[in-house]
Amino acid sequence: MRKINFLIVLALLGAITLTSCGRKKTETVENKNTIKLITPLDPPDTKDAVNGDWVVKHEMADAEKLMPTVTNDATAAEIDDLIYDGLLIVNRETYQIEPLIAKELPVISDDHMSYTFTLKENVTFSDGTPLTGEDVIFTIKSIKIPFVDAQALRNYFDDVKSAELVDGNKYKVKINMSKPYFKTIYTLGETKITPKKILDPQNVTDKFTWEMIAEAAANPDPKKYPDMGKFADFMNSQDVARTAKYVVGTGPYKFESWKTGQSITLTRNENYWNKANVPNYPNKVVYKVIQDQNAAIVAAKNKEVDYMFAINPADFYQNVTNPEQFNLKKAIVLEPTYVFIAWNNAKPLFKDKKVRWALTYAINRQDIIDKILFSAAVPIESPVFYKSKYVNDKLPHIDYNLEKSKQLLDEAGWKDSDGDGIRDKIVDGKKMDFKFTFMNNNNPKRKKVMLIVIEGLKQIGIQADLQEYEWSVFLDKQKKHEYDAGYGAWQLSVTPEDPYQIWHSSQAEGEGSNYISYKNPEADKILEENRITFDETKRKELLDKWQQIIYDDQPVTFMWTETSRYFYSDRFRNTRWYAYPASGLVNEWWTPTAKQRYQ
């Protein structure tokens, strides 16, 4: 599942095939100009570890919602990882999927049509309530109910037909499929389990049969299903997403408070059922919102922030060259992400792929990488992580070429007919100038990149402007496709690739994650076949074909994969930097008693 990543920019793809992401030793990221050192994954440092202290982490904006069923941004996902558990978990060193709430990996039928999980009987929510199979069934129902805002998650559950207790055993759940899906073990396993007794105390969802939910999904009119609509309104509400009464999970931390625009605070779950395997050393984890990046850097220097992503590369590589002066350290991590310029394909300006190719030719990616990113990035041509075995590495690199760009715009009919320096064209009987607006979310690095892009577009007769929005407004406009273009980034997972969530035509409707409105029937067919193909070699062939189609269509301009930059306080021990985000697992960090800052 893919999530919108605010720090890098826009959303989570699935599947770990990134054997190269395992960092057992120091690695490097190379491009033609430079080599940047990647922080190695150190061995565990837990001898004499003690509880106590806080970790104060900087965020540029509030999380969207803390109810995992209805959220799709990376900040919320990182926080939810500390509040909720799934049936299974991806090992951050080996990338293998392992049991967590489940006693063992599920029993899978030979035809891949059923998955049976046996649950541990000592798992409790933070309020002391035992977790049972009824919570698992409730969670899946919540996701599948079409009126719940779970579009980003629901596409992974399209082929889940039903879930049931086995012989009435509350600790044994069987999930039945309507058709096989190769990634079911990951989607079922990683889904965060929510408490039925808290979110559905009247057992309303028991009235919704799986057949009713399927009928509602086929004809999603809430007037025909008033009880289902009422339940969905409740699940979609800010109250459920933001108050400690409802945000309750089985994880190592409990949600304590949310001060809008200021901070989200978690406190250690003293009764955490899995302390023997998952530590929770800090007493509190505070996500502190500071919108201005310069102010955030000052806060880190003044020890008001312990841990932050350096959004502006200049701060990391140029402005803070002596972090030890401020009791700070640096970490550089290669996370599976990619950056792109999003063209809203539904807009008349961007419907013609010749235009989209022209725009790609007009963006000097290497120049931006060198000027803005201090050369710590690799240009890419595909939405598959460049180190994944599923990447199509035969796609030719697209060079910066203004003459080619102008030629394609001419061929597409965009010419400067009135001599005002801006290309125009007759569209639907009216003259239209090639003018549009980039959307940003107050991210200073993205603003710098887009301003360079805008200057480049002027050279081919295109006028672009920049409009900045607060994060929640930015997300809303993006979900509703109410924008022309923007700078985006997807934070990827490390489980096998299923690009359906972002790229299938069905996800361009409603609030699905295909925010760029990309539709291609041939690409859709390949994505659908990919989902029912269990043979990895065959799936690699399918994904190669699909990436070629995406490359040929250029629905977005793929920019680069860049290294992630972190500052963190030197008082913490066991600060291990994983490739699979969140890179720094703060529940594992601990502070020697003499250096603890907060009580």
Partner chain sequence: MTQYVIKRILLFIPTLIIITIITFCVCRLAPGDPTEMKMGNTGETQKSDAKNQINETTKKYYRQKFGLDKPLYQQYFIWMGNMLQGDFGNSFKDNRPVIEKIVERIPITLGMNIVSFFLIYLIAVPIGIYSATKQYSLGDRVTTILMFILYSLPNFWLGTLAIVFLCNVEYIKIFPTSGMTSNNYDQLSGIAKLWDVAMHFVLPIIVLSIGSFAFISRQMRSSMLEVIRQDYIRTARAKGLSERKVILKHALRNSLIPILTLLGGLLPAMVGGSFIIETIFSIPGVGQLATQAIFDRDYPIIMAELFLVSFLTVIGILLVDILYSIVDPRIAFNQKSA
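Take the protein just shown as the form predicted alone and give its structure as the form predicted in complex with the partner chain.
Coming up is the bare chain, nothing alongside it.
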């Protein structure tokens, strides 16, 4: 009997040891898998490349306007990338800014108040008209005119004071700023240049001086500036936004047709000026709108679409396990975004740093990544893209640790004094329970994540609920800081980041994006300095210090950087997956003649 007991104990012990060992093992393996899962950037494959075929890309929503000046939706921005060019372009492999329409990088004055661009002389719009400095000036002017629906873009151009040709040279433009800012070169460089000859044949905009535009912007009343109003009405009109007559750029593709709510078709720009460097192999690129996720996945299986993005993790990993069967391939791309749990720092519950640290300790991030995201995400500790050279990689990883969490809550004075299982504390003379509500935007994936977080918090005596809101209500509540906590995600860029908009105290009031009401004067100072720092080493130092402060304050719990998931047809070659922007560049894709599907 004793022997049997002993054996049972031994077996149990063995089992526990084995499971714990096994668990550790799988964890590390899974972490490695995550890295392996990410589709590498293949070397170019353009030998024997031929023109022809179409790429039919899935879009979840129709575009609104294709005129880049007045566009602010993601679908249109992506399409415009193929129709228009900017003065400069961010290299998709090195993330360095390089000349495109401009001959070289701009000459920047010592005080960073003026940027002089020299343009290439062989750049033509798809209708054959050459691009000159006049088009650049016109584009900036049309953005600055306050009645034009360029509000999304105009914020970037707040600091632009004026633009002029240098000594009347049509290919030399000088842009003057009202204050120095390190991202100006990106703003000016990446703006899509529109043709003046087509959009302003009467040269109406020449009459508007920069002073006039600034005046109108300070007090936007179209009655006072009837000509500007008239020009704006034209720019805002549907003709300009939707007809091939006006949607004309210098890019590798031309706008062909728009079937409202169904599809937008581009054709190859045969006269493309930059063919030697930027290919345009497919005859057509069709953006096909399919709103329903299930329908879109079936459409991909049926070969009705060739390229699909934004796929639910569950659909991607479980629903389509063998894509080869449908002549599809999968790509998993690590894009510069990050996910966090936002704690509204203005609420008494989350005011104390210790509490926020306790909350972070109580969230088992790796477990959520494994369960909900099929291990395809990387836990992070900082709001800077973890692949960027500006990330502070010295910040120690915060492990899931309930004991530390409980201890910190005790230290912060949150104890279960009445024995109801929920921690409480006397705040402003009143007993307060540690209860709050997470806000979500009807997104089932986010909901799953938050339900696991809620379960975890229960174990340390915190009770949280979940409340779902429709997206615009969600945004409204977030903006007005009317929430306790919620799921958040920010999309970053690959170029040096300016965290000011999200993290500076001034942005916690009014219309700013500091939705979590985070305030730290020391951090503010660094962010202010960062904006006028032009030296990369200095910026790295500043951002490292700033990330350390954020880490110490834990205003939010940083969760992970997620991967984006794509399906694409296996008939394409040279499909290269970049981190940003627009992961696959369809103009580079080509199809061997035998495999071409469309004529």
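Here the rigid core means the biggest group of C-alpha atoms that line up within 1.5 Å when the two forms are laid on top of each other. Bear in mind that the values here come from a model prediction, so they are computed numbers and not experimental data. Positions refer to the first chain, counted from 1.
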query	finding
Rigid core superposed: Lys207 CA moves 2 Å or more between these two forms	no
